[in-house]
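Listed next as structure tokens is one chain, alone, in the form predicted alone.
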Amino acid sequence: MRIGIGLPSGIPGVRGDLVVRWAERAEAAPFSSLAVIDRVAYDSYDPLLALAAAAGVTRRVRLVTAILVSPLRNTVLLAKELASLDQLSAGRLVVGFGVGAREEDYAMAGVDHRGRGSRLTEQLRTLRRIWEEGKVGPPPAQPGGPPFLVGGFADEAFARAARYAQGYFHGGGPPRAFGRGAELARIAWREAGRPGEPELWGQGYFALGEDARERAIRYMRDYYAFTGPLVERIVGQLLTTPQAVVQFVEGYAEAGCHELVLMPAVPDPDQVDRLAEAVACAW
């Protein structure tokens, strides 16, 4: 199983130079990917711009949206942005798509929240056709365009992943929850007549070090406040010790995960080194 790390671009108050330095540090560590979240009505960076900045200071790691709330965006402009980012990163882009969980992002963008699932399906159908027709340049660096992943927990999400993507992105939770999602993704894959099996990605949050835990909890409670009483369950899954990271990594590997992305809950640059040391025990 490969292990990636998130950029701190989704944490309020982070300076732009920190995002760039974090990307450089992750490139020097043995992580396979750099991932970003996507919010509109929140103090966070645009995900594609953050990945473009990371592309300029890295040469090896893959650049991942985990996930991109694409129904908020115009499909033709999105095709151009994704192809541009794929070129700027020399073919290292992986695009995770989803409908997003927060209605306030749609309200802020002036986009109707209703029908977001059908719009995502249409985008997945249309993006590759736009690139094939070549009417919007540049062409993606990867032939046919970057790999697609689809996130979400509804039946429709698994069906979209099976029909239009290379894999499924599970949005978090303990390894047993990932295992259930992975099995549903495999079932949908087979029902769609796809050969082989889907690429399976997972996600968790970490904050390592004596002074990191309380700050991380404040961030998680703020970021997931929309879930109501479920927020404390999400906070309880935060990985705050090297031992917890190792157990989490081993659990996801046993559950069949192909790539696990660990997102930071505090933006201190030394978190990259602390996580690299922790996962070294599991690799």
Contents of the next structure:
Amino acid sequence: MRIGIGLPSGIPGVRGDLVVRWAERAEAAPFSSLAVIDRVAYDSYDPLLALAAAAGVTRRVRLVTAILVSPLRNTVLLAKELASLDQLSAGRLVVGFGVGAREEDYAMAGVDHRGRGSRLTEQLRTLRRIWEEGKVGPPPAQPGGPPFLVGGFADEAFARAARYAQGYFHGGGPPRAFGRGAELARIAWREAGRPGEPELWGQGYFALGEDARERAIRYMRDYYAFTGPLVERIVGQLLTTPQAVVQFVEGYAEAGCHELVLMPAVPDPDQVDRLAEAVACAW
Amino acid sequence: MRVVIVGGGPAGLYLALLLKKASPRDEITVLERNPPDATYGWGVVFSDRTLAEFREADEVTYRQITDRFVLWDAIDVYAHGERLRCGGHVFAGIARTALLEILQRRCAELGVVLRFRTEVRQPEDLPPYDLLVGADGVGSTVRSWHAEVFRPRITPGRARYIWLGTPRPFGAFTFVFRQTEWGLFQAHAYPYAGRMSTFIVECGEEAWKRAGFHEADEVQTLRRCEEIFAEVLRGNPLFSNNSRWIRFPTLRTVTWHHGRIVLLGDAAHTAHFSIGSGTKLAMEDAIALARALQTYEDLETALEAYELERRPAVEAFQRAALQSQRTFETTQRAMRLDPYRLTLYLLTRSGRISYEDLRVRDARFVQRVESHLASEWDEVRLPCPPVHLPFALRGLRLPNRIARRPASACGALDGLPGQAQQRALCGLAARGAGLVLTEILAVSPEGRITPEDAGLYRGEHGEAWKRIVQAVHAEGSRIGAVLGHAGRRGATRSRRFGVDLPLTEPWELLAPSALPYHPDGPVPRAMGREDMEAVREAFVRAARLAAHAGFDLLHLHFGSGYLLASFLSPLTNRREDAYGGSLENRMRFPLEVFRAVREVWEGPLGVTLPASDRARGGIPEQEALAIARAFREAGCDLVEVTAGQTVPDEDPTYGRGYLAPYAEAVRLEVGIPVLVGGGLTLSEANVLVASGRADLCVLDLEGDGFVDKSPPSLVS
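Moving from the form predicted alone, what structure would you give for the form predicted in complex with the partner chain?
Now the full complex is given, and it begins with the chain already shown.
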């Protein structure tokens, strides 16, 4: 199992240079990937622009959207952006897609919330065709375009991942929850008649160190406020000690995860090193 | 806080006492229209897990409840004149009157205001409140005041049932099946007090009418039920308590709270009685609501938290209950099973007890079942897990019930299989599968799904397969060739990139009607008579090549939206000639192909059929069964059930064994051997085979080595 780390671009009040320095540290740490979240109606960076900045200061890590709410975006422009990003990073892009959980983002972007699922399906099918036709350049650096992952908990999400992507991006939770999602992803993959196995990605939130915990909880409560009382359950899963990180990482590896992305809940640059240190003790 | 609870059943009373206990200064009032000693129903059942929650919530009532309990741990099934018992299932029953008495007393002790004989008809009847709780049952008055918010949806079951009591003591949870001149009648009986038992009688609508229950009065009803179940009642009478025959109403509501109003128990949701969970769910609701009200200052947040906690649990129960309800509504078809299979079939009906669980609960019972199954095969000397039983199919003997197939196309060139196929199939055989199936082999170049597909349409394909068949035989397995034609799902790219992504230059596609699979995909040509003949002959040629190659079984893939499946489904077949329209017409061409193959292939011949299109306007269940029946009559030996992929924008449901309900329907209703896959592990396969729901199982979740257990690493 590989381990990636999130950029702090989804945490309110973070300065641009911090995002860039964070990316440099992660490259040196060394994590396998850098991931970003996507929200419109929130104080967060545009995910693709944040990854573009990271691309400029890294050479090795893969750049991942976890996940991109693509139905909000025009498909042709998105094809151009993703291909550009793939070129700028010399073929290190991995695109996680989803319909998102917040109706608010759709309202803000002026996009109809209904029909988001079928729009995502259509985008997954269309993006590769646009790249292939070559009328919209540049072509992606990776042959055939970057790998696609699909996130979401509905049966349709598993079907989309199995039919039009290279794998499934689980939305978070304890290793057992990941295991259940992974099983459904495999079942759908089999049904679709795909060769091999789906790529299975997972994610979690971390904030290491005593003073980090309180701030992290405040951020999580704010970011997930829309889930109502469920937010406490999400906060409860926050990884705040090296012990918790090791347990979580080992649990995910055991559950068949291929790449686990740990997202920061506080934007302190030393979090990168703290996490690398904790992860090094797993196994 | 002033809380008014409408309804003095177990949920309302339990909530009242929990709230009063937590905050003695709150004013808690329960309004009940009946007098304190009036009650309907007989006994209620709890599991040990629910009891543990009761203990934590209120030790006093827990002790009183457990003092009055009847405990039992077995399930008995009476059918075909025999009784089978399986132990290890802990249940506890108590008279509903006793439970209410305990709760009422505790409420009174704590200072809850209990107002009996108080009917609430409109909001004006209520005393002032900060929180109003609707605990007034499935026909809730409180809910009806805001029906547009709660949007209750009641789905009545198909069967009729009546809730009776009897002084006949039962030693176990008992299911009784009686085949009568009017039809099948079944009883669910369980003990709840020293002598009394609950006795629920259930039957189909037709049997109910034929037996005259629709015009019988109370006494006639009781006498007739006593007559039907005389054998098991042993001279004991049945009692009624205002009992009526009803169809079980499953209630769902879009929300459980609105402003200062919240619904509890049956007022918010119901689940079929056959998993015995109504009172349990209601009292668990009460615990969760009381806890949420203590945890959160803000009422809205508390009610939201209550619903968030309970809804997933309740919905999971409703799903299991629905499955159980369906089982009892269709037990007629299970009557073809012997008592052993039938008992196992009932025990595993909601999919929550695995084969291993059963062995832990009652090893002797499992051993008896296994001995019985083994006794049906001369060569099986010792009882064994069901999947290790042999199977016979038109002269072919399979060593066990496990089938395997490779994940997908292994990269053939112009249909020619090679080392990749041999390695994949021999690998599956070496791991013990009795039957190995090929990927779908195209019967013609245009019938391929992708250019990488293997085929069986040229002489050299036959030769190549002959070598692979011999290699698989050397591993001790039998091998079946799966033939197919992609139809409108053809000419797509390698499935490494995804499915149904058209080639840049697709070859011409064939379909019953000129409808593309995806709106952005190539439009197929609607088949003419010559096309049909060519396809039929391609299948016949492939069957001959398969015979030459030495395959043990031939299997035609008529599912998943491929060519022949798209003739069967009304969603994809819009023809107006003799091959479209009615079911008979839609089956015409697939049956023509099947019969032509049947003529040249002497060995066992199977078909993959769609049991559902998983889309609105698709093949209904009765048609799916009629299709299977038609193929059985045409000489089909084995049906594999699939579902969906007829159209891309479908409504899938994944999960372990998601195809098993279809397999069960086809096997029991049509009476034909069934092969099933769909996320099965060995445990599910054992249950399916032993309970008579399937004959052969495709294992695709287990032991394929796809769990990446490499140590975590930072670098890719």
